[in-house]
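For reference, the chain that follows is the form predicted alone, supplied as structure tokens.
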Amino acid sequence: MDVCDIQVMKPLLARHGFHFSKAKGQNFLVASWVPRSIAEEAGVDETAGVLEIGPGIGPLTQQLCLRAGKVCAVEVDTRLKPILDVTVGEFSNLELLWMDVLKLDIPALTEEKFAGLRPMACANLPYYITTPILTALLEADCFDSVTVMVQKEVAQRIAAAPGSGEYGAFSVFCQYYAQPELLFDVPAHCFLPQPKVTSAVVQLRVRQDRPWDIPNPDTFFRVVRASFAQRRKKLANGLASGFAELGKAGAAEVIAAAGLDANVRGETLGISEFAALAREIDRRRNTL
């Protein structure tokens, strides 16, 4: 069954009596080159456990189903049981887990349900929460490859480079767990409804080493939101304000001792300097 079909998808949606929630951000695929392409890009074979987020009514289920050695598909809107009975219910390596993903335990589900497999994750990620959910799955540090499609704004930001428009905090954090690749891009015509932005799908290629020294990543990550809370300013402007303790004084020091240019702003700084400005003021605390 191709439930991207809208012949197919109509009569299926209206038989169940099933209409779109603004709320959970529905847009359900018309366009079936998307799901099939975001499961080969991925690399999703039979060695593959796959955890999707977000069925709906099941395409991209239906295409890592036919290639994953196991697939569990987590969704919160229970409104798609029978409906997903219809599109994936023939799946023998299919496991649907109706909760909110944000609330589980992904190590241990991922330990529990994938076991002697390659752990992946894929998803078409509701715009209004890409974000927490995408944190969620790279935190879980489990996965050999987290696949999503977002808004294409986030895609740009998720690997944007060091100096650019679109580089900020959360590209930090996603390069820090992962390798971001920009697959492909997904126009709004693909899409019932169709939303007013085009969305792209983007592979992150989880690290197996990080090569940093980053003995502390709480302090890391303070570092790189401080760095960007005034990202227009001098990066001592945002360290003083994200480092009480360092004052603008303090702060002109830690620079200095990393090695960087007193003017430097942050958004122009890679992983490598956030982490020797991690390092520096640690070190800073450690000698007081």
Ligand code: SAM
The other form holds:
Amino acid sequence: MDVCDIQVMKPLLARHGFHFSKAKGQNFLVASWVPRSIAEEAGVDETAGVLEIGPGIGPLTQQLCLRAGKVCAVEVDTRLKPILDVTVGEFSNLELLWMDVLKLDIPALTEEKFAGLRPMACANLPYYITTPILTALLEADCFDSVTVMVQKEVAQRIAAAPGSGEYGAFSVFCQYYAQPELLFDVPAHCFLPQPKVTSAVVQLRVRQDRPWDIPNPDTFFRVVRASFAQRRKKLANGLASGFAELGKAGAAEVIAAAGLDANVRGETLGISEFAALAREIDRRRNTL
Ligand code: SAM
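Can you switch from the form predicted alone and show the form predicted in complex with the ligand instead?
Following is the full complex, with the preceding chain placed first.
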């Protein structure tokens, strides 16, 4: 059953008295090339165990189930139960979990459900909670890859290079855990109801090794947040506010000791530079 076919979808939804919930970020796909391309580009095959977030009425779920060893799909809206029974009930490699993905213990679920399989995450994400979901997926540190559809501007931020306008703390966070690649855009007319924005599919290939010296990730991420908190100002100001214990003079010393120019701006730094700053801050702390 092609649930992306509007002639199929509309009567199906009407039969079950289903109305879209804006609050739950429900924009369902009505272009069947999209879920097919997501599943293909994600590299899903029988060796994969796939966690899907927000199956909706199941267009991506179908494509994942056709390819994967196992699929676990987490959906918060129980009104979709009878519809998913019809659209994906036939798949024996599918397990549906009815809960809020943000309350899920993702590493435990992955270990329990995907033993012997290559864990991946794949989703057309509800846009109102893109950042917390991506944060949870990456911090779970248990997937080979995370392939998601998000707002195009979020996808660009995820993959942004240092110095670009889109580059920010979330870019660094994502690139610390994974190597992002923008795959393709999805125009608004591919959804019902149509969102106001263009969407894009981004793949995050999770790093097996992190090629930086970051002994204390807490300090590293604190440095990153402090560096972007005052975007238009010099790094010294951001560091001095984010690390009050350093003061202005201490911040300038840390920047010099990390081998950076005194006038540098945080938004031009890459992960190895943030790492050098974090190591220098910890070194000073430990020698006090
Ligand atoms: N996968 C479907 C598609 O592509 O047509 C639906 C995608 S729709 C953008 C997002 C889906 O996520 C909806 O089905 C919504 O009910 C579900 N959702 C929203 N918040 C959620 C949460 N906290 N946990 C799990 N699912 C959620």
